[in-house]
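Just the one chain here, the form predicted alone, laid out as structure tokens.
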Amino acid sequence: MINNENIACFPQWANYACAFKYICEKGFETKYIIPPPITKKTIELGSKYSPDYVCAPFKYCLGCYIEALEQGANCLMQIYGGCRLNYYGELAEVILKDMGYQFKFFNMADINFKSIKSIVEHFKIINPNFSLVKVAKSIPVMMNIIKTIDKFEDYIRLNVGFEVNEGEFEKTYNEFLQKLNNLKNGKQLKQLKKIYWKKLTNIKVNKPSKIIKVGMIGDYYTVQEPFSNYFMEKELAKFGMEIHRYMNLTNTLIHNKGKERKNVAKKYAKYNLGATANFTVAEAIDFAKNKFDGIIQVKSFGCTPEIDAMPILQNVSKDFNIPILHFSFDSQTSETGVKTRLEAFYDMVEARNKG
């Protein structure tokens, strides 16, 4: 039964909004509002009402919530994680209600996923009359949306720095995302995937024989949300680099490579560092073993697991003779400073590459 009362919203996160929109509208039969693109206003709003030393992703999400509430959302959604993220949903709810907003809050950290009763009770927050069958049918399509997004973006990272006609990848991909926002079913997804994969792979690129390859690693949110890392992948592409990033929902959620990554990192990180820090170390090792020219770690200010990973990454850098550049982002980070450091990093890896 269609729920005309709730308007759900999940904070802006990379390009996954269309996947969340699909499962809400087709699975839970609840209206979904895609929050506006993250801007400086978003982080200013989030910072204004957040505790001072909370990590930057919390501030981004809180800002997204406020903007979505102002646009009519009344059922906010929050994911869970392996760090302080588990407590952030409760904190955001308290802050927003203290501000006077009225809404329902679907917090995945509160769900006991071993209990069908707990799952059903929390799903009723989204739509009291939801159909478990319809939700189950929508999950595979949602997963395929995520996998398609990640496949397309992986291909773009490898080639966008070498496109013959500047902006062609971005224009084609944005057109594809707009189509996904109004996706009707899995059959339509299959058709769109075929059409736009052909369009992307037909875009002309001019790659030199010797390519500078850079791997990006870091905390779950900052490495995936372009605005939070100042669109670093786009900046690196301007230098004519091939950019690689393993961290995405396909690898972490769908393929569940967490245990595999911890095994790769075991020599350098015997114990669990928390959140996705072991994943970060494992990615660095893989990039180093595959003779990459450099690695960039991006993290939010105050992300303890990623801070713990930094000295370990220095050991990887020393053992494999690969440069690793560290960036820490918060609401006060200078965009000019980021670009200057990236230019210096490029100059260094290019000189090493030529040598």
The other form holds:
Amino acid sequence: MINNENIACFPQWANYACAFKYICEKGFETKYIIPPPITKKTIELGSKYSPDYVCAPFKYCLGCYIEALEQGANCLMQIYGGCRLNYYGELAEVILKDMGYQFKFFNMADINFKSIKSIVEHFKIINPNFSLVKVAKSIPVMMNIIKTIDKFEDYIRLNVGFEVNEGEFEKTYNEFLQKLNNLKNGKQLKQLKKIYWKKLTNIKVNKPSKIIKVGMIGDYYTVQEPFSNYFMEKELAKFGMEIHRYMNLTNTLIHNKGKERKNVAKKYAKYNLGATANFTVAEAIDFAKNKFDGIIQVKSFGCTPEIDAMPILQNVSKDFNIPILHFSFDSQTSETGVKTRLEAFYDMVEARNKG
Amino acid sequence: MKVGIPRALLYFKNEKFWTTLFKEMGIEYILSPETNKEIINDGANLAIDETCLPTKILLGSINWLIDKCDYIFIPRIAYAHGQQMCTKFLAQTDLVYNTFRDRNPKLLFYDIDNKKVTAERKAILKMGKFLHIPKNHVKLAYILAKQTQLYYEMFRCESQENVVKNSNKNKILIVAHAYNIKDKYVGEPIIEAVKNLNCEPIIAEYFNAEQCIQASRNVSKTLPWGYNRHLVGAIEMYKDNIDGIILLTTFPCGPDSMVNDMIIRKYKNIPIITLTVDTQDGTAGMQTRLESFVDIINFKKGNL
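Return the form predicted together with the partner chain of this protein as a structure block, the form predicted alone having already been given.
What follows is the entire complex, opening with the chain shown before.
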């Protein structure tokens, strides 16, 4: 049954909002508002009410929640994970309630996934009269949306640095995302995918024979959310580099290759390092083996798993003779500083290439 | 064969357990010295800047040990009290190996990788096999070591409960992880300072873990870390018997950064002060803050 009371919202995270919107509106039959795009104000709001040295993704989430609550959302959601992410939900809920907001909170860390009763009970927070059939039907479509987004973005990352008419990729892709926001069913998704894949692949690119290849690694949120890494991928593309990134929802949630990744990392990290650190190490090794020109690690300040991965990355860097640039972002990082370091990195990589 | 045990992180949780275990298995061991400025400086040089202070102390201690023993004892514990641990403990074996890789460290460890009650016993038996010690011998050593640790903790808990009951001084609960409060450099100056202000320091860590974890369920539903649950539960159990709380953390502790905020939001009627220790010294600032904190407690009780 359609629920008109709840307006669900999940914090802004890369371009996946349309997938979450689809499952809420078509699966749970609850209204969903896409939170406003992250701006300086979002992170300022988030930092103001967050504990001081909590990791930056928490501050982004809290800022997003506040902005969404102001716009009328009343059912917030949070996922869970292997690190501090497990506690994001409850702490954010307590902070927002202390601020005086009234809302429901769907916290996945609270669900006992071994008991169906617990799962159903928590789903009822989103919509008390939800239909399990409709939810089950909408899940494959949601997965497809995510896969499509990741496929397109992978292609764009490889080519956006070499486009002939500047801004063409971004324009086409934004048009596609706009259409995804009002998606009706899986069939429409297939059509859209076909049309826009053709449009994207038809965009003229001018790739020189020798290109600089850079791999992006880092913590789950920072590497995926462009605002939180100061639009690093855009900046890199301006230098005319090919950007590779393995970390996205498709490779972690839908086709989880955790075990395979752990095996790749085995020579350096025997055990599970927690959260996405094994992915980070494994990707670095993959990039190094494939003769990339450089690796960039982005992470939020104080991200424990990524910090533990850093000595390992330094060993990888030594063994394969590949430069790794580490970036640690907080709410107060200067944009110019990031740009300067990237320029220096580019100069160094280019000089190595020529020499 | 000589095993080196770094006096850092999990040692403070398992001191009697580990030392008895090695003694009973007939293996010689040495302990790194109590934390001093030199160890901290060495650790800070070896570690990534953002690493937390206890890990820096760990690396500094291993730096001291590495040439003095055959094996460095550095277990990997992913679950405690049936709960998740901070990812630091998951990664520490690999972290130590990669940091000291050029010096060819030989590591001795056991690995607890699941929530089962038997996980620890199995892991210890596996370590015994690696050391070529007969299985029965290891089993016996394990039981003895476990009991020693248990009695030690029980005794500690009982004597502290007596203090809570009988002391007339202001009772200040110090909420800090074992590896912070028992560290010579981090926790001990704070305990001394509290004593000098004529207050009774009560260590949250010393209370019974099982009971505290049970009590913590009333405070927070999804708190993932077992060690933090222990501390939060201690506050919940003794909140009526204490006059103030010191939240002692090291910079930048991941779990504490969130849990401390939760504690401050949940216990609004008890005076709370947060003290953060870093590699920099300078306890003068803390001294002043503690003095005014005790003044607030006295004022609240009407003794000022």
